[in-house]
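This document starts with one chain, in the form predicted on its own, laid out as structure tokens.
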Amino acid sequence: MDNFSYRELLDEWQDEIRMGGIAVKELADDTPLFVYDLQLIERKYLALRNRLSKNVKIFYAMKANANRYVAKKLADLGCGVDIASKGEFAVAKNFKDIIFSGPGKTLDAIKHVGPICSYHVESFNEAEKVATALSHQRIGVRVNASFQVDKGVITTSGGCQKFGIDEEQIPLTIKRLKKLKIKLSGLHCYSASGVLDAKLLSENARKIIGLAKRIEDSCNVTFDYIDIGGGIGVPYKKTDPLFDLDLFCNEINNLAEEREIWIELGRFLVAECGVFLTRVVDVKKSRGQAIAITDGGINNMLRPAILQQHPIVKADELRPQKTEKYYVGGQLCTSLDFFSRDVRLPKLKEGDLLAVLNAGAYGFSESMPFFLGHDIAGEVAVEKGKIKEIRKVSAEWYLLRR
């Protein structure tokens, strides 16, 4: 199956996690650790590649996982990448194609990346600094469209926005973005991200299209592609739904007949590629509720904490015959630092080694890796039976050196 979540994945490992080819049992002596496997990004990525026509352009959101190797292979795939800082230019420079979004660019950060591929101006304001740094760079133009995608796990169009140039304010805009030294070539616009029913972003595809056309018409420019941000979600729990690559795919084939159309994907692309381990460390009760003390915290995985939807299972027992309701946090002193307050386990002891799945994506990305001056979690990745990286910087060697 190329278009897959990790509910698929569970089937495919049966008894314990392998990834690349490696039960990571055998890559866990030192938690908590960070699993990529290599092979999934290129299967998730061809899942999408092999279903869009050549004037779809497929973009990397790396701020879901700037690992160099997670990068690296899709830049070897031939994906682009839509970056959003001078950190992430960094690890983006074997990408062909490069784009910069996000709000508040400075002229220092735009001075560093130099000219690329096109920059998503969320503002006037950085438009001039674009064009003062990079004569005759290209640009395209993000809207706050007053439409937004009510699904998502975030909104990031409609109503008040930090992202974008609201929709009644583009065609003045639009009439100053001519007086300057660059090229107006796109339109961007990001509705939401992690939407996981196809026909919804679908939708909001082709009212784009159509703000697009508005625009043009009513501002006399022609764009030469629009991006439609992204969004596309994948399942978290078991009865959500696996998003439906084939319409979705195909409705963007048929917008993209006219005119080249770019998405950026983030969370597609990596988030079954990785996994998170950490052991559990102590085992309680309070008051009749089983609690599960982990060497991991929510310094190493946020998300989890905030959303509250990460699969978990033991990493060596994946079909178990019993389980119990535990509640799993790791060590920080915080009420904050649970990764589930709900979750199915065999019985637990002191030693036993957790995954948190769907990792790939805001996982050490979206982490505080120096809150309490813990362990900061390692990464490896994998392919194909080989290790690729192993990464491990200690909390005390950076506390030590502030």
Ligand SMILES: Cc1ncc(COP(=O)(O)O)c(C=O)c1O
Given for the second form:
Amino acid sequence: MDNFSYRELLDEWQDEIRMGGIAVKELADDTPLFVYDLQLIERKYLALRNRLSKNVKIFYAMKANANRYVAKKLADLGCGVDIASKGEFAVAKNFKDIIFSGPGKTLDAIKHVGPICSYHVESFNEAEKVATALSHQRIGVRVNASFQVDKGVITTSGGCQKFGIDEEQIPLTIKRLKKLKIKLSGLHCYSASGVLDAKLLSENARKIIGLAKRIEDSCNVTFDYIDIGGGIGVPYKKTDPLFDLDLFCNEINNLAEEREIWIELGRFLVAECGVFLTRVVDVKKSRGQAIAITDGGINNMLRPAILQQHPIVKADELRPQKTEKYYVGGQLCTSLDFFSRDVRLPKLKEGDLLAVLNAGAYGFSESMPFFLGHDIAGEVAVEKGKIKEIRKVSAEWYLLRR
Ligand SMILES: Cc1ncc(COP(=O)(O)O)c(C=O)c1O
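Please move on to the form predicted together with the named molecule, as the form predicted on its own is already shown.
In what comes next, the whole complex appears, and the chain from above leads the way.
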């Protein structure tokens, strides 16, 4: 099976976590630390690419992880990239096809990024800005559809949204753009994140294509491509299903027979490639509950506290005989700072190495690094035994420059 989740990786690793063939404990002198296995990204990308027809273009949503080695790996594999800022653009330069999405693009950012594969505009105002700054630039319109994917972890379409232009406002927007001789070449609709039900995400894609056709007919426009967004989820729990990639890709290939389809993915491509390593710095009990305090916290990785779903293991003891229930949290003086309130782990002591899995997506990129002035987590990318390191940045360095 070429598609996989953290559960299959635990089976592959057997007793201890290995990234790029190296036991992560060998890399963990200086924690907290993110470790990325670039080969795992290749496996995930190819699992998708090999199932999709040529008429489907894949873009990497760099917001999931802007580590330069991760980005370069995907660029080398021929993937396109979806950026959301000037900073991400700086890392995106190896990619052949770049698209720019996200609300509130400023004229400054548009001029800085310059001509690219397409801008996905989120308002009439933005379309005007892009067309004024860059003549002949391809523009796609992001639509806030009237429908919603209801089982996504996070939905970004349907109802009132800051994203895109409401479906009902599209005809008038196109009329106004036509008056200014601004052409829309594509339609973009990003609906949800973390969807594990392939049928649901395929149905949503079908609805987006239907919406595009209705707009084409009623507004007398033709779109070169339809971007159906991202949202393929990955399992975080034992009971989560593995997304049915065959079903989804077959459906998308059917839709792509008529026209070019774009898909932009973050989590699916990079979640499993990363582990976040953190050492236990204290162990105690509070009213009967075992507590492990770690040297990493939500300053390094915020998502587990918000969604309470990331798997946590002891990095060098993946099959413990006996376990205990732990609350695992970092050093920050806020009760928000925890990785899990009840995870079963072998008996822990100071110095033990814990690993938060699925940390390749929305880990480092979605941290709050300056809260409390701890050092910023380091990053290491590993490929077939070769190590590419990005050093830890001391918070002192930044704070004294403010
Ligand atoms: C415009 C856009 N595209 C793609 C993505 C990637 O989503 P996912 O990581 O769920 O695939 C996001 C995530 O927020 C997004 O905002």
